[in-house]
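Starting off, we have a lone chain in the form predicted alone, written out as C-alpha cells.
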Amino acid sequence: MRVPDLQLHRPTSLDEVFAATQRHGEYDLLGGGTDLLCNYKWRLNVRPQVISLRHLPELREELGGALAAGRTLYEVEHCSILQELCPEVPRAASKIATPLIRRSATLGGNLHLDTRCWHFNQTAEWRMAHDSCLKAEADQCRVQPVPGDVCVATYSGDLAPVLMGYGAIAVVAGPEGERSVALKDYFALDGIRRFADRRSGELMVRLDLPQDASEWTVRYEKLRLRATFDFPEGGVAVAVRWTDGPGSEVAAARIATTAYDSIPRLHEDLAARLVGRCIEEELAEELGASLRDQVRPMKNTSMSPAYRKKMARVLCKRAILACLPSS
C-alpha cells in the first residue's frame, strides 16, 4: 500500500509552523510517522496537507529539555538524564514497538497516538465491506450501537500513564504563545476528538515535571500479545513517594491506566487507599480487585474484554508489589 498524495511542509520553526497552521484548514502533525503513515496507507483520515515537525529545534532537546516532544523514543530510552531523573520512563520507552520503529518514533508521537479499533484500523476495502464506522467513513459506532453517536475507540499510549505516575505537565505552544496543562488533564473522553483543551494550531511542545519527581518510585506493567511490537491490551503504572525511604509508609499514591479507555487515565480514588500503608501483598490484591472492577474495556482489540478487565487485577498487583526495594 502507498501513501496517498499530500503537500509535505517542512516548517524550521515554531511560527513557520503557525503560519502554516493558519493557512491550511485540514492538516496533520507529522512526528515519526511510524502511526500516522500507515493510517494514510489505509486511507484513514487523509489530510491533504500534512506538516514534519523533525526540523523545529524547540522540539529537540537542545531547547525543549530531556522531555522535549521531538525526541525519538530510542533517544529517550538511553538518556542518562532521564534514568536519573524518572527513569521509568526510559523503561516503558524500551517496551514500545521494535528497536528500528523507536529510532524514528517520537515522544509526543507516542502521547498522541490515534485511538485504535479493530473496526477503524482496516483497509479502506475491508471498512467498505463492512459499513465502516463513526471514527472513519460512517455514523454509527459498531463496538456500541447505543447510543452509536460516541466513539469508544481505545488509546494505546505507553508513556502517557508513566509520565502521569510523575506528576508530568504538558506544554503546548501556539500562535498567541505557550501554556501548561496537567498531562492527566490534556485528554478527552472521545475516540475521535481526543484532546480536551488543545486549542487550533497548537501543539505540544515539552513535557515539564514537578521538582519532586525524582522522590516518586513509579513501575508499569503492560499485557499485549507478543513480548514486542504490538501496543498495549492494558497497561497499569502505580507511583508512590514513600514517607521515610522506599519501604515505609507510602505518603502519597498515584494509579493510571492505558488501554482501558479511550484515554489514559487516573484512578486516584485507588490510589488513595494506598496512602498511610505500609505495601503488602494483601493490600496489592486488594487493590488490584478494585481497579478490575472500575475498567470497562470493550469489544475493539485483538484480546477479548473479559481477560483484558481479568488482567487488569493482575497488572495493578504487580506494579504495586514492583514499588517496594528489591530484596
Given for the second form:
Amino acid sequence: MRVPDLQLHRPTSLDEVFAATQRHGEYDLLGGGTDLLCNYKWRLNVRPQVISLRHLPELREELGGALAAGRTLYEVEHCSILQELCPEVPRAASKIATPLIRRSATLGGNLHLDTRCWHFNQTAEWRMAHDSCLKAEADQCRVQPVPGDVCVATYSGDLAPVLMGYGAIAVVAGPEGERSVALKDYFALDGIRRFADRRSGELMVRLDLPQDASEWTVRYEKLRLRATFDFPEGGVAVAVRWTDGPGSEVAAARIATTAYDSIPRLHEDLAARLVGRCIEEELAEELGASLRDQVRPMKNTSMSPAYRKKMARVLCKRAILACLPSS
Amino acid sequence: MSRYTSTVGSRFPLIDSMEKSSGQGVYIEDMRFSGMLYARLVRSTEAFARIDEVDFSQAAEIEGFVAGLAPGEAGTSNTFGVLPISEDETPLPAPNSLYSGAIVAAVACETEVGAREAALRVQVRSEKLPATLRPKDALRETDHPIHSNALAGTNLHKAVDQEFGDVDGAFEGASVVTGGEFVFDGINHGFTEPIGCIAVPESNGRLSLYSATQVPHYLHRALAKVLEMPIHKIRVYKPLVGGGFGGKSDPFPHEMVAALLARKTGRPVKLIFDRDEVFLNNHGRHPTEYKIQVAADQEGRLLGLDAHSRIDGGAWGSFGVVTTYYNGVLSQGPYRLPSFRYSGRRVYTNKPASGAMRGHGAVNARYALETALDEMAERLKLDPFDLRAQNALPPNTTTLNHLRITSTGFLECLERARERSGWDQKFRKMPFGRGIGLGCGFYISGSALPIHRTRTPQSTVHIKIDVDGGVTIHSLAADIGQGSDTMLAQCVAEAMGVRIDRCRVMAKDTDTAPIDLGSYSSRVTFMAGNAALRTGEAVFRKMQRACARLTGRSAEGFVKGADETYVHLDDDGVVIPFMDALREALADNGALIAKGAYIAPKLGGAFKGSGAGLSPSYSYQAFVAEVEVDPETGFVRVEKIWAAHDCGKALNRLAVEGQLEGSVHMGMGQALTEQMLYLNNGQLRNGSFLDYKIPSPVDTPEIEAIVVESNDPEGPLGAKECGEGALAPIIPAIGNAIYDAVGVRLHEVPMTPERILKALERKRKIQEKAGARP
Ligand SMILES: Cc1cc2nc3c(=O)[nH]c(=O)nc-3n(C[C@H](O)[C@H](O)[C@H](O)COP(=O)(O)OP(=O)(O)OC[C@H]3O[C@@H](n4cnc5c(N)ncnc54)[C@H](O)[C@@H]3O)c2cc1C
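Having seen the form predicted alone, could you now give me the structure of the form predicted together with the partner chain?
Next comes the full complex, and the chain you just saw is listed first.
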C-alpha cells in the first residue's frame, strides 16, 4: 500500500496557508494524516496538493480554555488543565483509535474526520468491482439507492459530541479573517459536503469553551466491538448543569450523538425533557427509548442498524445515569 | 560424576527471537535482487465469469511497464493443488474466474508504484456466469459447475459417509439425547506478515522462488508441475515467515504467476500482497453448518454420536477433502464412543477458497460436541467435569475408527483445570451475568499419512560439523514463528550433549535441505523432532568412537558430561572436551555428517477414508473460561482462561506457554468477534484489520497455561503437539460460560453481542409466554 504521488506544502504561517489554498484549487489540509493518508492509500478522493498544518503556531497554542486544533489527541488526553476544566474531553480522547494513532492524530483532524461507509472505505480494486458509490467514483448511493440522494456515510468522531456537550465553539480562519460558529452548527447533513458553511481556504484554528464549561457534567458512552482500535458504532454524550449541586434538579441539558448520522448531532428536544427534573432510572430509560426511536443508523458500519438503534437506548440511559455523582 | 544437564523442561527464548525483535531478521519484503521487477495482480470484478480478453495497452503506457501475463499464456492453465486428489487451481483463469477478487492477470514493472498504476489500467473483457454463493445452492444441479470434477452435475466437491457400531440402536436405547444445529462463519488466519514471494531466474536455466511459505516441499512439487520443469531445476527458499496458521500451507496461484513472469521477462519478480489480498487469498476456516446429536444412558455413559456437516469450500479444493473427514473423525476423542455416524459434504462456491487453519477440521465440530455435552451434563444433573472424566478414552486403546491412542493426559488436564479455576466454588453459583464454562479437546500430533503416496520418510534431518565446531542442522521443516528451528536445535543438542547455541539451523532451502513435509497438521515437533534426535544420536555415536580412539576405552562407555564434554562411565577422570573429540572424529575423514529420519508407523483400518485422522499420537485439552456478560448489550468480557494441555513433554516451557496463549487468543477471536462477511454479489466486505475484528490486547484476558505431561513413548523426548489442539476448546469453554452466566446457548459462532442479545430476547419472550399461561 503506497500513498500516491502528491505535492506536500509546509507553510509556517496562516498567510502562507491561504496563499497556497488560493494558488491551488484542489488541495487537502493535513493534520496528523491518520485519516487522510489512509484514504489516499486506497485512492479515495486523492488531491494532488496537500498542505500540512504541522508548523502553524496558531494551531499549537497551549491547551486550556481554548483547544488548539493542531494539538494531538495524546496531548488532549494527558492535559491536566483539560482534565480539570472538561474532564470528559480527555477521557473520550483516550478511547479513540490506538495509543500509536493518538500520538499523530490531531484534534482538528478528529473533528474533520471523513465520513465512513462499507461501500467507500475499500480499496480502488474493490470499488471497481462494485461501481463504488456517491462519495467516490460513481453517482449512486449503495446504501440508500434513491436518485439524487445525499450521501449517508457515517460520521465516526468521538470528540465532537463531547465538545458539543460542553457547548464548544469552533474558531475558523480564512483569507477574510476569523469567524466563530457553535460546533453544533458546524456540520451539514451530507456525508460528502459535511460542513455547513465552509468557505474556500478556511481551516479550523481552535475550539473555544464557553465561560460556564466547567459547570457542566458531561458523560460519554461509546459502542464498539473491541475495547480499542474500533471507531464508534454509536456514541451518546449527555451534558447537564445542576440547579443546586451535583445530583440536584437539572437546570440545563444537552444530548449529542455520533455514529448515527453523517454528522454529530444535538438532540435538543430530548435534552429539554431533562430540564427541571432530577435524574433517575425511569427518566433515563424513557429518554433512552426516545433516542432509540429517533436515530436512523444506516447499514454501512460493522454492526447492524437494528442493533445500533437498540444500543442508542442503552448508551443514552447509561450516559444520563453516569452524570449522577453516585455513579 | 558431572553429567550433562538437560534443557528439556526449562524456559528459554527461541533462537531467532533477537534477530526478529531487533529488526535484523530477513523476511520476504526485505529481500532485493538486482534488476528486480515488481508485479501487481489484476483481480476479478465478478463472482463468476469467463475471461475472454485481457488488454494491457493502457497499462503499457505507464513508465517502466515491462510485461503482462494473461490467461492463455504458457503455464497459466496448468493445474495444481496441495492435495493430489484435488488439483483444481490454476495460476490464471482457464478460462473461468471463480470469485470476486480472484487473480485474473498480472503486470510487471520497474517500480512498485508503476505496477500499481498499471494494474488498475488493465482492461478485462469477460462474460458473467451465474454465481453460486450459498452452500445450499451448491448442492443443486447446475449448467455451470465451478469445477468439472464436482459430483453429479452439482457443486458438491466431496462427500464422506461413515458409520461404526449400532448408531440407531444407541439412540433408541438412550436416556438422553442432546445437540442441535450450529452455524459457523468463515474466518481468516490473520497472520502478521502478508503473503509474498520473489521469483528469480538463474543463469543456468534454473529458477529460484523465495516465498513466505509453510510448505516449501509441496510448493517445490507444484512449481515443477506448473512450470513443466524438472524439479531439480527449481529451488524453493523460505526466509523468516511472520506467521502462517495454515494460511501459507498451500502452493498458491500468485507464486506460480511470479515464477511465470520471471521466466517471461528473464528478471527477478517480486510480488507482495496488501492485506485485503491476503483476505482474498484466504484458505481459512470453512464456513460450516453442523448438525449433531449425542446419546447417553441415565448414568451419563456416552452411547453414540451422529453428526452431519456441510462446509463451504469456496472456489478451490485446497485441503478440503481432509477438512471434510476431520469434521467427523476428530470428534472421536477424547471420549469413548460405542457408536458413531458422520456424513460430511464439502461444496464449491464462488468465494475465496477455504482450507486449513489452526485446529484444522476439528474446531467447529468441537464446539458443537462440547456444547451438546454441557447440555447433557445439565440434563443428567452431572457436573460437566465428571461427565467428561467418566467417558475419557483410556490410554493404549483404539477408537471405533481405528485411531490408535497411546499416551493420554486427559484426566490430569481435567483435574488440574478444575482445581486451578476454582470450578466447584463457581459453577452455577455465581450471580446472573457471571459464568464459567468447560471445553475439552483432542488433536492429532502429525498426520501419519503423507499427502503423496511415497515411501520417502516424512522428515529427514542432516547434520554437518566441521573444524569450527558449529553444528549445522539442515531440514525443510518450516519455522513460521512457532519455534520449530529452536526445537530442532534443542533435540540435536540434547542428543549430542552440547549447548543449543552451538547449533545453527538451516531450514529454508530445498537445494541443501533433505525433505520435510512442512508445517501443517501439528507434525513438526513429533516428526522432525524425532528425525533431529536420531541424527544427533548418530553424531553422538561417532563422538563416542572418537573418544574411544583417544582413550582406548570402550565407545559405549562414554556418556554426555557437563560443559560439553564426554565422560566415561567407569572412570570419572576420563573427560574428553567436545572439541577434542571432534578433532579426532574429523581426522582422516573431513566434516562429520549424519542423517536421521522419521516415518510414522503403519496405522489404521481397511475402510474407505481410514487414513484420515491417523496420527502417531494425540494431544488433549481441558479449558475453563470465566466470563462476564452484559445482558443489556450482549457484550462478553472474558475474565480469565485456564488452559490445561497435554503436550507429552514440554521441551521448552516458554514455547509451550506461548503456543497455548496464542491459541487462546486466536480461539477467542473466532468465539466472539471474527467473521468473513460478504455482500450479495460475493464481494468480501471486511478485508482489513479494522473491519475484520481480531481481539485486541485490551480484550485479551489473563491466561493461565497449565502444562500437562504424559510423556509420549514415541514422541521426541516424550513430546507431542501443542500448537493447534489448544485452539478448539476455548470456543465451547466461552460458549458454555455464557450459558452459565445468562442461560442462553449460542448456536452461531462468532457469538457477537448482537447474537447474544437476540438469544436473550428470544429467551425472555419464551419465558413471558410461559408465564402468561395459567
Ligand atoms: C485504525 C483507526 C481507528 C480509529 N478509531 C477512531 C475512534 O475510535 N474514534 C475517533 O474519533 N476516531 C478514530 N479514528 C480516527 C482518528 O481519530 C482520526 O484519524 C484522527 O483524529 C484524525 O486526525 P489527523 O490529525 O490525523 O487528521 P488527518 O488525517 O490529517 O485529517 C483528517 C481530515 O481533517 C482535515 N483537517 C485536519 N486538520 C484540520 C483543521 N485544522 N482544519 C480543517 N480541517 C482539518 C483534513 O483535511 C482531513 O480532511 C481512527 C483512525 C484509525 C486509522
